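Listed next as structure tokens is one chain, alone, in the form predicted alone.
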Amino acid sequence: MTKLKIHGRATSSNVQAVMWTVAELGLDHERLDVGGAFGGTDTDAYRALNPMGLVPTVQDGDITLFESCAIVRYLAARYGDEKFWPRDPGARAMLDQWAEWGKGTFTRTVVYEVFWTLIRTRKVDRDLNALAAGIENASRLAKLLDQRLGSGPYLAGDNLTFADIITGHVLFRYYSLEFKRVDTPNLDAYYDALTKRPAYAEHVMVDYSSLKVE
């Protein structure tokens, strides 16, 4: 296989994804620090590459991909053995709606109602009811995953899958943000599976304190 090519800083959630996913399947890999500080993605050779002048875009060969989640299930389809990408559409599809519900709905929750307010925007211009809300939505949320999750330890029992990365990645957050955080058993015995995993430590544990504003 070419070596893949990842645009995107490594302080990026979206970013995180993608890149635990290659540490998990062990693919040759070159990344690029893109966006944020290090800019880059308004030149007109990048946005060639990903019309939305976002992170993180993969060029794998002659395929150029950008969302995230679009480039987790490539990867995991192209690379993935049966254990992390279900050949079986009605297995996958169990995973797959959990997926979707991590990435549009929980990590949604997370970082645009609670990261965001604690981190990337100023002390004096929080929203302090707004970040009340959003950290009872993002509490009833872990409830519904701890619920799912069970004994675990993975979405799918036993075995990573592509549905864990893209509903795991935000744990990082959820879990070192400064807030108080609702009893959830099986979601902290997950997370902390997961934090034992080298790739999530890698990868996903990065510092973020360059991203917040004072």
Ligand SMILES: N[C@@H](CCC(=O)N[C@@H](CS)C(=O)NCC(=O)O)C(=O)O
Given for the second form:
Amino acid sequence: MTKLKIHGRATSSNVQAVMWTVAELGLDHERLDVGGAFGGTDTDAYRALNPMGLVPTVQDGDITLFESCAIVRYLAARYGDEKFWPRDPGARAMLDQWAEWGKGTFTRTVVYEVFWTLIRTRKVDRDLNALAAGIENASRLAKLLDQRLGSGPYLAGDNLTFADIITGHVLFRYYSLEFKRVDTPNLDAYYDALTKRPAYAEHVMVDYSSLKVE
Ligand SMILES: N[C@@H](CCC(=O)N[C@@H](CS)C(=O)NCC(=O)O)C(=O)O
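The form predicted alone done, now the form predicted together with the ligand:
To see the whole picture, the full complex is given below, headed by that same chain.
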């Protein structure tokens, strides 16, 4: 394979999902600091790769992709083994439904209803009622995931899969933000298992204090 090129700043949770995948699969790569304070997303050249002007964007030889979950699925399908990306459509779909839920429902709630208010909104501009509602939503969803995980340790049982990446990358934000979390012993154990993976520690547990506005 050619060397993967990943465009995107390390503090972006969407870039983190991709980088975690790249590291779990041991893929040869280079990551370029693009987006946020680094800029670089508003050029014609970048927009030709990613018309949204967002990160991440990945180039693998002559394949260029945007949308982090599509990238994770592509890398998993192309370079992952049977455990990481089950080839049986039924077995894969059972995991993929949780991946989809993880991105579209859980991550969306944690990022846009909690993280965005606590980290990316000035204190004076925060809507505390909306924040309380967001925390309540995130708590309800965390309970659901806790129930689904059971004794885990991963969504598929013993092995980490693409679905853990898509569902689990937001947990660093979920667990490190300052708010009172509900009691979720299975989810706590899951997060603990993820944090012990070197790829998660390096690429997902990235200090986001540079994103904080006061
Ligand atoms: N659905 C897209 C969302 C991409 C997205 O919103 N990326 C954010 C960072 S997490 C971004 O590019 N923000 C502007 C920037 O960093 O310049 C994905 O999953 O890749």
